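What follows is one chain in structure tokens, specifically the form predicted alone.
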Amino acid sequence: MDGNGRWAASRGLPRTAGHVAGVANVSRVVEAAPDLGIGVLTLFAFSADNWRRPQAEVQSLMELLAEYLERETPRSVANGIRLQAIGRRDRLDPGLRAAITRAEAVTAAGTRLWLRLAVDYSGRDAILAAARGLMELSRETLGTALGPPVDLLIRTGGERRLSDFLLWECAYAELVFSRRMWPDFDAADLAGAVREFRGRERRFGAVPQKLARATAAWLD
């Protein structure tokens, strides 16, 4: 969810503006995601270090995220969305904190789309908090202690860098960067970075599937 603040100041407004323009659109790319196949999708709403930014734009950043909880949960509801927060939560204003908390257990039933927004998030401290948690540390249980495994990883606004975002979990994710920012990254534009990771092949480390069998023919 990048490019905000630039989208704004390109058209001479202020930053809060453009965050507000940026929650305005999550409604519209979470209603196309599963038309488009998308049973799982984390947004990255407000890393650990964005707690540096100015506090009146810190605040703005908290007061949005909290009426979009107000104004999605009923609606999540009704489309069978499942709201989760990711990241700490020990730093978020109590009322904030309670808010996640009855989203995620009044839409904890949501099969149709699980909608993950990373708040005060960090991929290294996710992964240390994890495996501080496990009596048992392995490849299995981290992975499983932090989330599902991302495919598709898209950035806006024309970053070329992951930012602390979703580290372990991205290990083998396809990466789609757009020049879009955020609040003009529409539900074509979804659709295209889709259509562009479904013609990828993906290897994971093999061999590719028309030079292995080349290969078990010649062997033959």
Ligand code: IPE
The other form holds:
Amino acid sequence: MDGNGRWAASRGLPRTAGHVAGVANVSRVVEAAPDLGIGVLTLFAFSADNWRRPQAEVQSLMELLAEYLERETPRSVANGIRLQAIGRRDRLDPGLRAAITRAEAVTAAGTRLWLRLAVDYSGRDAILAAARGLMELSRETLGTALGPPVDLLIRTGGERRLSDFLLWECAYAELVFSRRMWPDFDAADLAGAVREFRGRERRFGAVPQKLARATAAWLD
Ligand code: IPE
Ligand code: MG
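Structure of the form predicted together with this ligand (previous: the form predicted alone):
Every chain and every other molecule in the complex is listed next, the one we just looked at coming first.
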């Protein structure tokens, strides 16, 4: 979710107004996701490096997150959405931490969409934390400890970098970059990204299906 600040600046508004618009857009995108065949949606809400931002901006992002949980938890239960936060929790305000725990508990049975919010998240730290908690370290155990592999990564706001997001899980992710600022990234943009994803041939290091079949026929 990138581009809130620039969205606001282009309208002569303070950055926080961009974050307010960004949060409003989360609900729109979340509502559109299940019908597009999306079962797991992870939103990068606050990175472990975002603490470097001015304190007032950090504070307002945290408040917006708490408000979002307050407002969306009951709606998530009604809509079959399972909420989960990934990232560190020890640096969050105790009130926000409690709101996250509560939201996770009451939405746990949701099966329509698994919505993960990355908060105080770093992909590198997540890998380290997961590895430290394992008795036996392998691709399988670490992969399971981290979470599902990413099929499609969408980056909004015109940037073309990973910014420490789901590094292990993105090993074979298809990348889609959108110039849209996050508050303007709507259901049609999401549908477009999914369409682009579906049009891509994923080979996971193997050869294209057609070529594999031709080779097999030739060997027969
Ligand atoms: C929102 O967009 C991302 C968050 C971490 C909340 P930005 O705040 O990064 O917006 P830009 O990049 O300055 O436009
Ligand atoms: Mg940004």
